[in-house]
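Coming up is one lone chain in structure tokens, specifically the form predicted on its own.
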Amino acid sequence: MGKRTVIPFGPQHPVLPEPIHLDLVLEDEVVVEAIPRIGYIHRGLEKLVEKKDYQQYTYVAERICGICSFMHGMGYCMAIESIMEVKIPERAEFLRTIWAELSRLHSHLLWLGLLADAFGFESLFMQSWKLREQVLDIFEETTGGRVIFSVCDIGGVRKDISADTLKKIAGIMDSMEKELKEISEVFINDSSVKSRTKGVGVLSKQAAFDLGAVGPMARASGIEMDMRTQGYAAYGKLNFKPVVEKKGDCYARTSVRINEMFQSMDLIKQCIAIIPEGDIKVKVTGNPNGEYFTRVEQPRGEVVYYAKANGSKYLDRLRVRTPTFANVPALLETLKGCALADVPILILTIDPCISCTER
């Protein structure tokens, strides 16, 4: 055994935008152990159920995270709707699905740009974020917001999308698909990218299962697990299969996310092709009484919403388990035995969201 050194990694790092903190135990330049420090930046989001009624809390839930804000709002609304046995209109289900897939698209494009930046490919970073701007423009046109949208509501959605706008979105998806194919060629085929990702940070299928990995982290290791296959919102009416790779390395995780972007574009176009006419919201009266456990597939993986109501307008309890928190044990496993220089790339391949994790 060589001499061991402990090096603090984060929360500030030139490559990594997320304020994650790890104590890396090194032997020479090799990581033998990684000890995380998951802080608790108490924004009081779960405590606020005592002060904000169940309708108002939709706005709070969206603010758990800015990148996947719509899906946080949707997951919360689904939990309350299930407790109250509210059936939302079919058109609202399709609109939720369109916005959810746009959220996945913009989150993965953001991540792709950050990965390019970590490799030193600045022009590729700009191209990825230029594509993401088109998604944010769609959000702005359809919801009025670019980060927090506030269109999801208990009983449906607050805003509709016109037929002309839907047709325009489908056209944008077609043009984005061509641009994304050009960009993704670099990540899939470039030799310098392959040298930094192939065989690096391997997570076996069994380890991914045992450590409870979720989302692209699990699917890149061969686990075919995607909450969308449960058929919530309009997913049960769409044709798709989870994107799965088997190698479990950084390259496989990159490949899964790139292919998921093409899948999201396809799902949006499927929704636009068959979205029915009708109402977008039903009137909700009374207060929730009971408890429910909802699972939604966010860009980073499965998010769990547990809500407990007591018949008043204030909930007893709300618990949220985010995918980054679930993926931390798997990340620590992949870090063992890697070179110090590979640590930022490895952390990026779980696409960490510390805002979601530290609440």
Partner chain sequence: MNFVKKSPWILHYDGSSCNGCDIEVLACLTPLYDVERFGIINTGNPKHADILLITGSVNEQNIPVVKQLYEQMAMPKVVVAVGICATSGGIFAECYNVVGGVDKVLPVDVYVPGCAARPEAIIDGVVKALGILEEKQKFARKKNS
Contents of the next structure:
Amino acid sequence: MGKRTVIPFGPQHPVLPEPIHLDLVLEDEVVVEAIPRIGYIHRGLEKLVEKKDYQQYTYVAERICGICSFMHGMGYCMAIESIMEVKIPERAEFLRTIWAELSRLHSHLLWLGLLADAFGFESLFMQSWKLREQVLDIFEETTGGRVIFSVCDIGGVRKDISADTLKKIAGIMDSMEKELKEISEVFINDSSVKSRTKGVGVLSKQAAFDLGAVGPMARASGIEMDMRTQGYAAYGKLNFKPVVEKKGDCYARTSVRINEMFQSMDLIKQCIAIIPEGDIKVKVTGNPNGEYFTRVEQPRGEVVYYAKANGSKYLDRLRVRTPTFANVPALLETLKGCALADVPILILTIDPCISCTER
Amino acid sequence: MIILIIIGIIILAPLVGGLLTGIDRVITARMQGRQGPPILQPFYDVLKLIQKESIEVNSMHRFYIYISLIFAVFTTVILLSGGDILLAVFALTLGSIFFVLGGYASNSPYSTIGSERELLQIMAYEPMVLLTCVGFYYADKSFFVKDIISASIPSIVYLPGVFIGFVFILTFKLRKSPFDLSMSHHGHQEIVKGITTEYSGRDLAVIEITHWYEVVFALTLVFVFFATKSPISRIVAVVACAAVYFLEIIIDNAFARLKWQQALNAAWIVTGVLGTINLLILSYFR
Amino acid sequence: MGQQTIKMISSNELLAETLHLKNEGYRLVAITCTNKDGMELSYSFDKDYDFINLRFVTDTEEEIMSISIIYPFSFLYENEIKELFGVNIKDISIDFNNSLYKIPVKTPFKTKEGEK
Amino acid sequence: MNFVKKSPWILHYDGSSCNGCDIEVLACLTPLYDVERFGIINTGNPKHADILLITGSVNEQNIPVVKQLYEQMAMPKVVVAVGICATSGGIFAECYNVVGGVDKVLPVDVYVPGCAARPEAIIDGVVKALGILEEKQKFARKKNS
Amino acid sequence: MNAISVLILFPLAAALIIFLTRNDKIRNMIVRICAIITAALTLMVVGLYFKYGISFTFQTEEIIDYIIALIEVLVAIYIIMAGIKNKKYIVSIFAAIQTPLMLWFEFTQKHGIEIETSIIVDKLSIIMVLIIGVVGSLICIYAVGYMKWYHVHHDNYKERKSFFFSILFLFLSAMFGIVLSNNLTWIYFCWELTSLSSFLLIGYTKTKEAKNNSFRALSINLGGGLAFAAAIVFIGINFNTLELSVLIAMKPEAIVLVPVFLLSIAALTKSAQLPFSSWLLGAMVAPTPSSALLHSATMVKAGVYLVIRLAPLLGDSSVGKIVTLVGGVTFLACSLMAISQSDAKKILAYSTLANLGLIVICASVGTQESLWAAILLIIFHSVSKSLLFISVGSIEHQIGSRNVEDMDILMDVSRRLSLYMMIGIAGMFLAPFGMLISKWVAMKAFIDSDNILTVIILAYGSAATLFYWGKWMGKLVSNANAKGIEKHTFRLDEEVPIFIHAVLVVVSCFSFPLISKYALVPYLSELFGNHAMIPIGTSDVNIMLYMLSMLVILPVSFIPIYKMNKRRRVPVYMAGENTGDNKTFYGAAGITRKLELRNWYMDSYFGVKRLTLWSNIITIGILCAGVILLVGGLAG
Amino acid sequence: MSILSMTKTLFKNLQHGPYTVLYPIKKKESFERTRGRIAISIDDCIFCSMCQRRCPTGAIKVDKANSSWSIERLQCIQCNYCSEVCPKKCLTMENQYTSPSFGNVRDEFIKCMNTQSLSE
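Previous: the form predicted on its own; requested now: the form predicted in complex with its partner chain:
Entire complex below, previous chain first.
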């Protein structure tokens, strides 16, 4: 008889916000083998392009994932706009950037909270989510939704942000920066937190590349890869550099995300400073015909939208390669040899979005 | 008379324990910037659990936690009626072992892992608990609580190191972060709810009440460190208990949960350093 | 936005081309299948934002070699395409045997709305 | 006294939701909404829970999971469907892998609409569920006596 | 005195008869009867001599000495031959040194040494006789049932049952000899006989492993024997006596400490203390009854018995400190190492080592309280441990494995066996049971004698003890269902001894105040010349008896509750993926997977290899320090 | 090494008091744009069915014959698309969200009569 424990982990499990299943093979508490099973959230929404027209599909795309809802909407709209060769107004580009960065901010704060929760630091979780509520308030004020914004549209955005509100947002960013510093101090310096993240789930630069990791996962391993540098939306007019760390462990990933939050705040302030006046939307008529790959940097990493249209109002094919899908192999790699107590941290460390992954 | 006292202890101890837990929850909530539940919430929880249906996974697993409760009560009675500390500790260990067996008996994955971790925790804190008893004996020449608290000098004067070590392992006993590996009071843990995963209704209420007794047990030991025969010291001791409890709440809220390796290392090293040095010095000057 | 090159190949060149790209230091970004006049498979690669697609058209009969020997993590994409489109991909390093998503409908993307 | 109302414990399961409602359910726990005021604890364990909160629609894979979780809860218990997907399937109702709302497999007691459901709505829903919980408790007692 | 000669000689005769009986059925009957008679004899001797004890010497002592010398020579020749045949020359060398040494002493130096009392029956030896007689005969009966299926399961071993049984009885006789003799040469002779029988029983299966292990056991024990022989020669030449009681009555001067140290070495080897412990672990290849009898309940106790006898000389002396330290290291290291084991017999072996270590500490500290604890430990340990061993033997029969991990189905296979097993384990470490009472007193004794280091060792060791017993118990209570396990009959021959053992474990706990009052306190009072006190207060004893009664009554009182309160039964929580039978779940790729729950072993912390290496180095260091101290003492 | 680095924040919170909005007692004020639920000023409606066609979830039913407009509250995803495409701008998004219910809610509005809601 071996000394190996075999247990199911998920789909319903308190540390998992989303259903995913792992067969964990343990020795004492060391994970020897972790075999995943997904499909609990698979809806088959790519197939919906045949039932919803390309305008309606914007709303479906937004609901691929409730966390980076805006990014999905934007990615989809950009793909269609590229096919239809629509040039959207500059103000819309900036507004999109602001919302996108706010989304990143909220997503990373959410992630920080969940990470804190994963290692049993409840008060830190509460602090992160308390901070996040401020971002959600901005969302609600500017778009009307806390989670799903429904502001991105093919041809621009549906709602404008007034100058007063923009100023207010800049103010909130300043005050948030202070509060974020306070909690990031704990994430970066507290020794009990460090003992749970340092050296956990190390992914070397080579491994990250070989496993096709994207986003903060890759950046924490020293791969400088950030789609925003390609200058879509208003990013070309902004001044920033991708955040890169070398160690490739959970600690590095935490610090990448924390620094990205500060970066996002900075980007938002830059946007507010130079946002031009003007229209927010151009009218889009006709049906798309052609194909295009859009690549957008989501909070979780690079997302690829592939749209193929045939001139009718229904698309031929929409394909979403989400960042979590690309990061799953890296996760499985890091799970091997970790401790059971690290499993939730490692699952979280890729910032999984299973509903994106399975669509 | 003795019987009346014993009955009094049996009834009052969980009330105090429950109230403390309630206060704990409120303070914790406030520290996190939340409103928090009513102070009597733990009692509501337990009463609700008693009213609910109890389901079981097999016929045996509930047996152990009832025994565990009985021994927790037993321990508290021994301690509060001035009995032998060492015997109380042994009885409590017996209770804990039965609790662990309850986890194993369900043969469910997370309970079993919880039991394993609980055993590890017991192994981690047991040396310090024993050394605390030894310390009392060194300081006051007796294992009996009634003798220790009627000494003229409080034991804390002789046992500062042991006291710190004891407060350290109290975190295990009170199931506070960073040492709440086996069963966290917070909802989200990789082993679900550890040993208690399979218990529901009345059985879960029993586990909660057992915990209340344990809280009282733990704080009584803190009390014993400070109490002497003068009444003022008794008040000081109660204040010290409150302070220690508050400290534990802060620690709970300011630490990530550690892994078993770290917990075991920390507990054994603290025991080895603080407990041993304190006792060595004490035995040298004796 | 960077370049978007689409390079048409034939299905039996796939492994050689992929290996070539791998040696050049490209990373596999995605494998996409589109059901239009047969199954159109696009393998997307990226190196420093340089985006290359290998594309060929096949049907559900033809056996396609898995590229999981070159890019091990391609098993997820390939399993998905196999399950949803019914493309016959063989020798996937971790083969879920059409139970990645465990869907009640068999190969839902194989038929198109209205063509049923 | 009926104490079920005073300490409802929740089991949250994510059917196949987009995460929108999930994070709103979690947001209920955080300082701004703090449902622990009502004695609500997110247990994550069916055996301890009184209320099953389901977000997202059900599909072939998670139907047995949902059923099992429901079975493993102790009486009295209620099911609250949170969000449009859980109540009707929502925008994904036409997808091939979506069976529909949760009421296709479990007796849903309270429906919380919204896409995503707002924390306030979720609190309202849980409070409504408490009433049902109390009813069920009374009913069970009557049956026993 | 006749009763005593009968007690020693009867098992010898029984061994001879059994060896010559070839028919299985008849032999089994004879074994049972002889065992019962042995037990009866034991009780009789205890009854006769309990109150006052006696000491006497035989008239025919010289003849006995010659017979002994003759047998010794024969044994030595046998061992030398066996050593040469199997290329284990170290054994031959040891035998070739010590026997001529003893013969030389016997025939040249011994004249003029008068032995006043060669047999002493006091409270301590009565307790030992009781343990040997009762536990030993029960194990002999058990062996009848055990050996029946042993050869059915292991048909590749040659059947030598008559040999096996006769060695068991031979051994009993030798053990009686050790604890009753006062004459050191006699003790030495019996000592060597036990080593020999241990060697023969370990090698019973004649496999390569068994052979190697048996020779290792023999060589280490002969090494100890050599020390013993040297001690005898030293005593005989220097003090002109061969009586143990005379030696003990001396003052702990440097010159006296030399033989004491040598005897302690002999005791440590017999009790398998580190660094001499490897033989006991190897001995686990022997059939379980012999492990129960020799390697836990009795033979290894001979070592600690000797230490207890020597206690007045150890006390504060340097040798005492050395022995305490060795015992302490053994206790701690073996308790920790037991955590990393999964083979039930290995766990029992490590636990035996640890507990022997504890007894050695208690005995060598040498205060009244600690000796009280040491003797109680011997009693409780013998009963509980042999219960555990024979239960494991039967479990192996029932479920076909003695791995602890496989015992999770035991509840299903045999509820009774698992109950016995639980009683045994509880007896080893839980609160109101014997071992813990003794540990408690030991602790108190260490504090009172200012041995703060041993207190700390005890604290850590007990914690580790808790862990491995706890997880084993956990496996026993877990309700995994045993489908497809072929159930075997639980023979009466096996069950009766197990049952009596279990009863003994509980009864001995209830009656320890009596044991203390009537045996220990008088013995210790006499030994220390003052009035000894029972170290535990009456109120505490009462509370403990309450606890014990609760543990007995509570399970019984639960039965009606179970009958009345029926509940809805649901499957265990498996994150929603249970297939419904509590054994399997839907795993990845839709495959049904078996749930497996295993204990922790924490090899990186408690791995045997590393710990053994370090603790061996430390103990060898301690012993070397002892030698240096002694030499220094002699010089100064 | 830094331990207890969270303490500062904890005490700050303790001193500040709870941040909680005591929801059922006190309400958090909603923003002007908050999307709660769709309302119709039925008198302006011309029953063009534009909203029904564009609604991504098919929650809206328009019956020209009976001049009724109805919405399944449990299907509406508050995307605001209907009110954007409405040629008469008679659909508006209210701030107040639909409250939870025990069953399916279908709000039906019939022209010429006052607003009336039926629950099935």
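The term rigid core refers to the most C-alpha atoms you can superpose between the two forms while keeping them within 1.5 Å. Numbering follows the first chain given and starts at 1. The shown structure was predicted, so the numbers you read here are calculated from the model rather than taken from an experiment.
S.K.: Core superposed first: is there a CA shift of 2 Å or greater at Val304 between the two forms?
M.R.: Superposed on the core, Val304 moves its C-alpha less than 2 Å between the two forms.
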